[in-house]
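The chain below stands alone and is given as structure tokens, in the form predicted on its own.
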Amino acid sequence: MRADLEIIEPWIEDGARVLDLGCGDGTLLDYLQRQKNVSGYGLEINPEHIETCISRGVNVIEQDLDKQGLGNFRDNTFDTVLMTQALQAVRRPDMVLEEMLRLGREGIVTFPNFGYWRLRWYLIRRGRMPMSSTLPHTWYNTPNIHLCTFKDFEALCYQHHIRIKSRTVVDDEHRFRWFNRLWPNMLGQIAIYRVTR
């Protein structure tokens, strides 16, 4: 399992119902249903990664949310909506994060950290957009159409009136450093947040 999984997984309850957005191959919630019991469903638009999560049995919906959002689920519908790497994939990370809240009790992000020193020196140094282990993508053909930085994500969150329950903040490889803690908006590649109302 990806590094910033096993750091998320424990934050989630045994028995738990989950949502995983964006889900991907189903990694995640395979491992959650055979290790804590939770139930639920995966939303992905990658056909393969859908054939994946499907001979892993793991429930997945064909969604884009940036066409359908999350109309389709009811409020409070699940205890824990998860977004790994992809909120900075949506058009309106706002509307999204709000849309966890209604479905869920807690929501966990994760996302690149667009304000990390070697990416600034990268940007003062070159004058093009960075690209790194985080973010291997030019800027024309990159899914990621909103980057932000840790102090961007949690204004975001006092704008919406969203706490911020946990943070963690690792490097690209996910490990915990103490620098990163230091000053994680110029330190921290990864920013890891678990938020509620």
Contents of the next structure:
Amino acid sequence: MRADLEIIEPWIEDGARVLDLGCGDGTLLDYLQRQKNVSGYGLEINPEHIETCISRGVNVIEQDLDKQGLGNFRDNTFDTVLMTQALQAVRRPDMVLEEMLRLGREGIVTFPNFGYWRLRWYLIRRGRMPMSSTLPHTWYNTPNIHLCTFKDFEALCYQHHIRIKSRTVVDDEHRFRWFNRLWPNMLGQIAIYRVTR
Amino acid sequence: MSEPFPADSVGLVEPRLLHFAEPLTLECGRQLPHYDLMVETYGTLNADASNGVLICHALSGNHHAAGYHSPNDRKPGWWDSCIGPGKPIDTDQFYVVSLNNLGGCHGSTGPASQNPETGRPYGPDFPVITVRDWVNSQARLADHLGIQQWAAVVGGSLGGMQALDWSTTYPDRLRHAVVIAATPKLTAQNIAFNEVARQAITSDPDFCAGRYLEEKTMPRQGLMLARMVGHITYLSDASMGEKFGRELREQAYQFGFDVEFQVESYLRYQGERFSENFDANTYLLMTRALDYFDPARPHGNDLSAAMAQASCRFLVLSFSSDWRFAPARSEELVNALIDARRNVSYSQIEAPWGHDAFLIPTPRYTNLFTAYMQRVAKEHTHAG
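Having seen the form predicted on its own, could you now give me the structure of the form predicted in complex with the partner chain?
Below is the whole assembly, all chains and molecules, this chain first.
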């Protein structure tokens, strides 16, 4: 099982209404449906992923966040709006974040930390845009058009009056490491944030 | 001897005419004292009658959705691409029921049938039928077949509207509604096209105010024109462009008004063929049923309030180049279902053929449809 599912699960109430932005093959929603009896929808644009969601019995809506936005959803429709590993790939992360908290009471966001020491070292040593196992793309052909550090994200939340309820920092396999907690913005690879108004 | 039909075909099928002796009260207030429905079924009904799938046909469709009526048939039923062993609607798993709707002209009671009050064909006296009337008659058909609850009600275009209406009219009698290339209501442009089609028919001198059967004529020209304009709306600019472009029938311009371009020849051929096999009064009825369909209307035009009555799960599919019932119309429905907190999945399938795409198998369409129906099948195999 994906380690991030275990981290997210306790944050979701039993029977909650959930929206998963960029739900992929529906693994997370499927898991939450079975463990927490949640209901809701996943948004996805990849045809293979959509098919897998349907096979699993996960409600999936083909909708492109960048092109169509989330205007078709009414305020406070959901208990929790999730977005795992997609914030860095949308055109306006700030607006998506705002929308998440318009639709839901709580948001859960995970993204890779561009302040991770290895990426910093890569840039210093080679003077080129860092590439790694979590960020395997070249700068000119990457879906990750808005990479940020944990500090950047927290500054954005502060500006938008968004409260961070909790933050868990893990490595690229979603494992806890003591040093992640020691100096997250330098040593953490992926953060899982739980935010609200 | 080898089978004359493809392995994934339901093979030779035989339609049945079912008689319903109880009167049916229609939305317009009138009553049909009794009526017949022409029906085909494929596959086998399981012991607890939980694997029934109802196929609802579109404007010019009929009961013959899959298989062949004779080994000499050139073409199978109209949705053979999606119904059969191993196909999206898998006849090894489902008991598939397909009918010709009331008001139709392929065996079910319609304007060409005899009016019991006069002993002559109904013609223009046949009552105006609505989607709700069809759904009510289909519910009687389900009773007759011993099906209390459909595994799924499935339809494309006008058929999808029947599936939608099933979900709110008989919420306990279906577990899934599959709504393909449909719309929760016609736009002004849609109604306008229907009106042109109706005018083409009613202004044909051979229409004889709808009594052409008694007058022993046929408004062929009008029906042909109606079909021609309809047909244009089923295709896309791109698909017509690819099929015909500006191709001429002769090498050079003839400087006249007979058929010059291949597209004209094609449309005339389609229209003529249609006018030989279809009833003009039925065409009027079917287009009016389309115009009237508007489930939000009794709910103060709030579609989500209408859809809140449903309890089944939904699959909604649209096609990128469909401009007759554009993806935006399906999305309107999906948004209403989300608002009403119903279970729904939606996909817009990339396809160049316009509205007709729902009849054309493409990998993505077939795979999605199959994945959904397999999921539906799991429910009754687990329960049974």
